[in-house]
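We begin with a single chain expressed as structure tokens, specifically the form predicted on its own.
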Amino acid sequence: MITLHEKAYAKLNLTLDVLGKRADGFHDLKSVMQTVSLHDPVELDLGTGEPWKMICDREDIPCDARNLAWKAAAAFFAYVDRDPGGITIRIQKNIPSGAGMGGGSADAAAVLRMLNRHYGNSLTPEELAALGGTIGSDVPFCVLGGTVMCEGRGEIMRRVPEMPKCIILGCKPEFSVSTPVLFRKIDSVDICHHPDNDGMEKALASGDLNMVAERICNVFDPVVSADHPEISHIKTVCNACGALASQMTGSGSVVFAIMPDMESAEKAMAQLKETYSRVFLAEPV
């Protein structure tokens, strides 16, 4: 038996725009996405000689074929036409669920990366990302990681200049948001402010964190904030502590803030922890 290890990094949407609904029922998006140091440790035992099994430290996470990490392993072995002789997947969940941070997609991507590495990198990064696209819309980005401009459903990707080093504060309120319901809402409202994706790319190229912060924008934020004032409250706390920018990521409900220094980050963190149990610090990776 062989045990493999990989870190499943969470993602943030520095920008997120909805361009319209497609004929297939999905939506065309454009987003600058960034992996951050918050991660789920993922382990995979190969050749167990037993039926496939999954173990997770969170009781609300399905540990069967419904899990994206399980689906990723099945898709990989089907693609390379191999039998692993039994596998066990173990995941320690640090990325909050229902958060807009791609936790399940990150786990799936970690499984794909470690299996591909173990079998001699038989798939190119592009092929591995394409395989990930059959599992979930965020999986292709999570396979690549870093700072990436994503379009379409997330499968059209182009690397952009990396995000400057910084301290990122994240806070997960108790509620989560149904992504399908949110997309239906976004279809029924006028989007007043779209992100400047080209400007974000130029800001990243400049390496100026303040310029990057000025262009943080997610069209879902005001839609969710209208129903959940907690989003605005978390941003208010972060901004009062000197945040350069604060914004909801993905379809929510995590709010992240770019903090100017560790002192400000720790001050905001202490205040938020008085109300919220899931508050964390991270950095771009």
The other form holds:
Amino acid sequence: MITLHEKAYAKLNLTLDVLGKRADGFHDLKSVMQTVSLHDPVELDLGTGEPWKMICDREDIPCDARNLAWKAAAAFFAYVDRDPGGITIRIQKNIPSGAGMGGGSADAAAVLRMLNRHYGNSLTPEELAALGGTIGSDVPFCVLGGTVMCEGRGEIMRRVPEMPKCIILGCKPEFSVSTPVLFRKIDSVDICHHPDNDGMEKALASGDLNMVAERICNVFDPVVSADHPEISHIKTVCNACGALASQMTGSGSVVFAIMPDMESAEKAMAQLKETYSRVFLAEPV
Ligand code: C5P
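Right, and the form predicted in complex with cytidine-5'-monophosphate of this protein, after the form predicted on its own?
Full assembly next; the chain just shown is listed first.
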């Protein structure tokens, strides 16, 4: 038996635009996605000689074929036409779920990356990302990582200049958002404010964190904020502590803020912890 290790990094959407509904029921998006340091350590035992098993430290996470990490392993072995002789997947869940941080997709991508590495990189990065796309819309980005302009369902990817170093505060309200329900909802609202993706790309190229912060924008933010005042509350706390920007990520419900220094980040964190149990600091990776 051999054990593989990989870190599954969370993502944030610096921008997120919904361009329209497609014939296949999905939506065309345009989003600058960013990997951040918050991660789930993922371990994989290969050749256990036992039925497939998954162990996770959180009870609300399904530990069977419904889990994206399990699906990723199954998809990989089907693709390369191999039998690993039994596997056990162990995940320590640090990334909140129902959060818009791509937690399940990150775990799936980590499984794909480590299996491909173990089997001599038999799939090209493009093939691995495409295989990820069969598991979930965010998996191709999570396979690639970094700072990426994502289009289509998320599978059309182009690297853009990396995000300047900064301190990111994240806070998860108690509620979670159903991604399919939110996509259905956005079909019936007029999107008043679209992100400036070209402007974001130029801001990233300039390396100026203030310019990047000014262009952070997610079309789902006002839709979720309308039903959940916690989103505005978290932003108000962060902004009062000097945040350069604060915004919901993906389909929510995590709100992230770009903080100017550690002192203000810790001040905002202490205030948010009085109300919310899941508050964390991270940085772009
Ligand atoms: O691909 P994934 O399983 O993450 O998508 C979850 C749901 O979100 C889809 O079933 C669909 O309702 C919605 N979705 C969408 N357009 C996308 C991504 C997701 O409509 N580009």
